[in-house]
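Just the one chain here, laid out as structure tokens, in the form predicted alone.
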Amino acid sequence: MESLADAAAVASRACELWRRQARASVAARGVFRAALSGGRTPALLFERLAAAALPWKSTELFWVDERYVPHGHAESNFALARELLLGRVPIPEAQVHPMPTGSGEPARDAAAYEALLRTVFAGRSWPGFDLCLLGLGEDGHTASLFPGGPELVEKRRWVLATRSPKGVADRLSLSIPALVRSGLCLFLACGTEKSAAFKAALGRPAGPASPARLVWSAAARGVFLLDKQAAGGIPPGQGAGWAGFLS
């Protein structure tokens, strides 16, 4: 866990981590394979990627949830990142791929997406993205999975159609299972609104476990980066004075 200065602060470092994990990923297996999120912290994020020197000819973006709207639809994370990222990088088309929402039928989108996960990821169990770009929400929900939903005891699906208590109802969302197997769970939370529902995923004890408390306990490698408002009162630094706060 990182508490940094502001949200700018935040995507910068986000940048940095990304950078790392691609090179590392490119140089052991020549791709690097990231799964994306949206929201108004991986808005900014996307700019600093748009301007950083990446091994975009050897990526490939994924997303981690997706509203069900169209592509091109205001509400759709595709589209932003296609407007702040994709359009500004020599990314080929072909490693693009988004969420289908095409069918009328969330849950025959979900099963499509998770086909082609497997054959991505073929033989494996579940899949191995290089990182997983996470936000926080308010309630403690993170990709499309919220509280008390089905998903969150899902054990044998990689990804899920689900359902958003506000805004656009219907989403799709890689399952935990399919998160915590990532290189790197990355989590990005800005905004005073967010300390809560961070120390609510970090906390020890903090009552019924939330999504992302859930993704971040059994993640392979899990780190938060966190404004100094989201972290509510930690000092800027690499965790600094953070185990007291969340005990």
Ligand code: 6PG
Second form
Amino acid sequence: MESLADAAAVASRACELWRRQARASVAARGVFRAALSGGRTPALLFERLAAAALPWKSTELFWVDERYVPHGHAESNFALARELLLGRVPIPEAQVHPMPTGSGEPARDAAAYEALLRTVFAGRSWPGFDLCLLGLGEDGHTASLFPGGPELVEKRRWVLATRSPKGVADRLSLSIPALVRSGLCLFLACGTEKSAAFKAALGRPAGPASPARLVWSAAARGVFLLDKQAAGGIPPGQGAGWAGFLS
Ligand code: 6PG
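Follow the form predicted alone with the form predicted in complex with the ligand, if you could.
All chains and molecules follow, beginning with the one already shown.
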């Protein structure tokens, strides 16, 4: 967990971690598979990634979640990435896999995306993304996994149709088991309004586990990058002694 000076520093650090993970994955297996979240927070990171020297020819991009709107819609997570990143980097189009939102039935499109992932990760019991980029909602949601939702106890499916209490109601989302085996779950959170959700993700105060806590606590490897507002006062730099801070 790292508390950084501001959103720009969070984006720069996230870009560095992405670069390291991409280079290690390509060196080890010839491919780097990353899944993207949406929302406002990743925008600065997408701009950093577009300007960085990265192995795009060996990169495959997927999505952690999507709002159930056409891909040209202002609320579409794919549209955000296409505008700030995809149109600026030499990633082959065949290696970009947006979540489908065109059948009119979220559950059908969720199943279709799961079928795609099962071909990409053939022979595996769960997908093995090299990096999943995750945000944090004020209510403790992450991906499109929301507090109290049935999706929080999913044990079998990789991709789910979920319902958001705010904004675009119908969503598609990777499930918790599909997320937590990633090579790196990279959480980004900026702004004072995320501070309580961040502390809840760490289990403070005790209470029903938020979706972010369920993912963070089960992640094979998780990193939380926060600006000082979201970190709630921990000085910039490595946030040592978090338990003491959060007691
Ligand atoms: C989405 C995201 C969602 C997001 C959080 C934080 O589709 O909305 O995947 O999980 O990461 O809601 O959103 P902001 O970055 O806009 O605060």
